[in-house]
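Taking the form predicted on its own, here's one chain by itself in structure tokens.
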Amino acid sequence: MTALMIDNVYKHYGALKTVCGVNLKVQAGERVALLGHNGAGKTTLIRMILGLTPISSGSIKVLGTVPGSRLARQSIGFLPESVAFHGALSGREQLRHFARLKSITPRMADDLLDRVGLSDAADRKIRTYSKGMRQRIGLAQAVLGKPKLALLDEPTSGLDPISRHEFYDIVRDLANAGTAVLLSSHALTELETRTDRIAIMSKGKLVANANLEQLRQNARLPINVKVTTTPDHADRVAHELGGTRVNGQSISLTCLQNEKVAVLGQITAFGEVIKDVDVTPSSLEQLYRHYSVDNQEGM
């Protein structure tokens, strides 16, 4: 089932175009990462997709109605990039408040604090509150209900390392209960294993929308191999590999991902000189700067 559908969408004001022809589809169960410069219009996209931008032209449909609607609004989890809640009331206080909110029962939202790691400070007031936890709080509100569209924005801001694991841990249940996830962030090297496609914006437009491996395929980056030889016959290998030796037993080379398998055949042909073989092929990182910038610069 498709959860958000975005259909030649544009929004300008006066002559200044923020989102210029966007196409984009969230199915159920699917992990999307929105990607995009401070500018590139992943903002503005998603507050039309809620019903608070209007839209120049196009369609956005959230499970086949319009935003805005009281279907799309009971649909969608939101997390925004700066949460507020009150600080006068407790954790357990403003998350059972959204919960009644939301018809649910108190006790969802008590289980909910304990999943996002808060029991503790459960009964605590929230202006006492890191801006880590208030993230999480904030986490809790959005996944509340199980929405059937999750939006979240710059989600994993203020928490530690492992709240962050935590965090994408709670996302991939979602997605596996059906809930579409559409995750803006900047965060990128977080994002390689934990999402199924990448959506890069950049000046208002969509310039990218694949899973990693088709995104690598498509920029054909240089993949990085490193080779480790036993140190007589580092130079000789370098020489037939045209790699360039980095120290005693290492050689590094590049080539295109057309290029491993027979690269990897090269290598093997030499037996028991070679020690190890490490092949990293270009970052999400690498790939955001190619379809980004480096693909933008004439535009």
Given for the second form:
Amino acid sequence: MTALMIDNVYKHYGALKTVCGVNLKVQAGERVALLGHNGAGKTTLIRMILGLTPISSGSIKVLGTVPGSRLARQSIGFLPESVAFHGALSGREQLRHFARLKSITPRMADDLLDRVGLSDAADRKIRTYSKGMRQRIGLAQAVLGKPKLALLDEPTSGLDPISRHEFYDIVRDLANAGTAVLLSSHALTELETRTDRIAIMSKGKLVANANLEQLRQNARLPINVKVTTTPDHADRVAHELGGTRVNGQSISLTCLQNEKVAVLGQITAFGEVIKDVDVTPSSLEQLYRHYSVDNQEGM
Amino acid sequence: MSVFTISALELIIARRNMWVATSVILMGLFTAVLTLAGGAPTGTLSVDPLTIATTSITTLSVYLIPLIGLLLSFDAIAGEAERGTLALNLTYPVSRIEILIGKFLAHLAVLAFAIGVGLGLAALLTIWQYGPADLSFTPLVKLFFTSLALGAAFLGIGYLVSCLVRQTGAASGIVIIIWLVCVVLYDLGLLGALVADDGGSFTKTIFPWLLVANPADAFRLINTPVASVSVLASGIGAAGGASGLAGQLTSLLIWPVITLFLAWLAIRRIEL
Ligand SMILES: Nc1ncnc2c1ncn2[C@@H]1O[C@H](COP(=O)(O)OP(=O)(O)OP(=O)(O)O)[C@@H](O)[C@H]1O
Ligand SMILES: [Mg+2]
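For comparison with the form predicted on its own, would you give the structure of this protein in the form predicted in complex with its partner chain?
Everything in the complex follows now, all chains and molecules, and the chain you saw is the first one.
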């Protein structure tokens, strides 16, 4: 089922175009990462999906209905990129309030407080919380009651490394239970293995929208190969392979996807001399740079 | 349902609001002092002791009730807009009008509590001093409901300001200015005009309506017996006669309606 359908959506503030002709679909159970430079239009897109900001042209369907409808709001979970809760309330009071607004039993709010690791601090005033603890209240309210569509705007900002892991566990469980997840982030490395699809925005346009493998194929970025040899032969191997010596016994070279097997054959032909070979496909960071920055020259 | 959910949260917040707590305590304290002091010097009285108490409590309430109302309301929308919880709340199945009504009900309950405590204290102290036998509680009941109406009017003003400026700091400043104007400067201005006019046509025709147009003054007129002494004695007497109880009641009732309606228009126009 298509939880979210964005069809040729534009948004402009006066003459300033912030979202230009974006098409994007998110299916139930799918995790999509929305990447893009500062000011690319990620937050604007998310706010249009929520019905907080009017769409200039194009259309968005949330679970088959228009953004901002009661049905849509009942089934959406949203984490704003920056939110502060009233300092005089405790985490539990704040979360139970959100639960009641969605007609969910307060018990579930309490369970979620445990899940985001706030059970000890739950009855303290939010004004005494650390940044990460406040972020977790935000996360907890966004996944309250297993929404059909979760929109998370920079969800891991302010979280420590362990909490980030736990957060992605929560996202995985949500997706497995059928929630469509759209999350924006600048933390690229942590997204590689934890999302099903990557959408990259640049200056309001969607410049990429595929899974990591497809992105790699389309980008045709060189693959990094690192060869370790016995010390005496490093120079010869480097010369014959056309790579560069990195230190005493390592050689670094790059090749294209379609040359990979041939290069590997060439390396194994050296026999005993080769001690180790490392092949790393282009990282999300490199891909992001390729799609987001390099693409702009043609625009 | 959402309305009551919002009210419940707002009640918790108001309970922990230091300013509101202080004004409620002040209210109780002053009413107690005024009630005790009101009966003390004369000893044997021709006037009902409760009437004397309500008169002095009215003078106090004219300042305190609008202040509590504004303190409760100025942050209500602006604070949420600033923190980002207004937008977040609106992604839940709640409408703007429900948010406004929910907050209003909670704040009205806080006001009713503050006024109830003050007047209850006044009643108890009077009974303790004179016995319950021949006291008339009508002025007290009248004072309770008119205080609530006065408070509601200023709640509405507070929400309106809160929606329009969307910044807590600015809202608090504007609200204090409005308070000053309504409870102090407006009367001073009218008094000045009265003196300048020296019993001319302004005093007889326009002044009574200008006086009653201010909800704080309408409140004062309703709860001050014509015979009792007051700063604006002559003017108030004349105004009381010209606008009448109907005019005063209308002013007190129409202000909450108008200001809340305007606040509703304003909250609908907030772009998130
Ligand atoms: N209310 C507004 N009025 C005018 N311009 C706006 C408004 N909101 C956003 N913009 C503009 O829209 C563009 C996109 O902003 P947006 O917040 O969507 O970026 P983003 O991709 O979320 O960036 P970041 O990674 O920094 O969060 C920016 O140029 C911003 O200045
Ligand atoms: Mg953003």
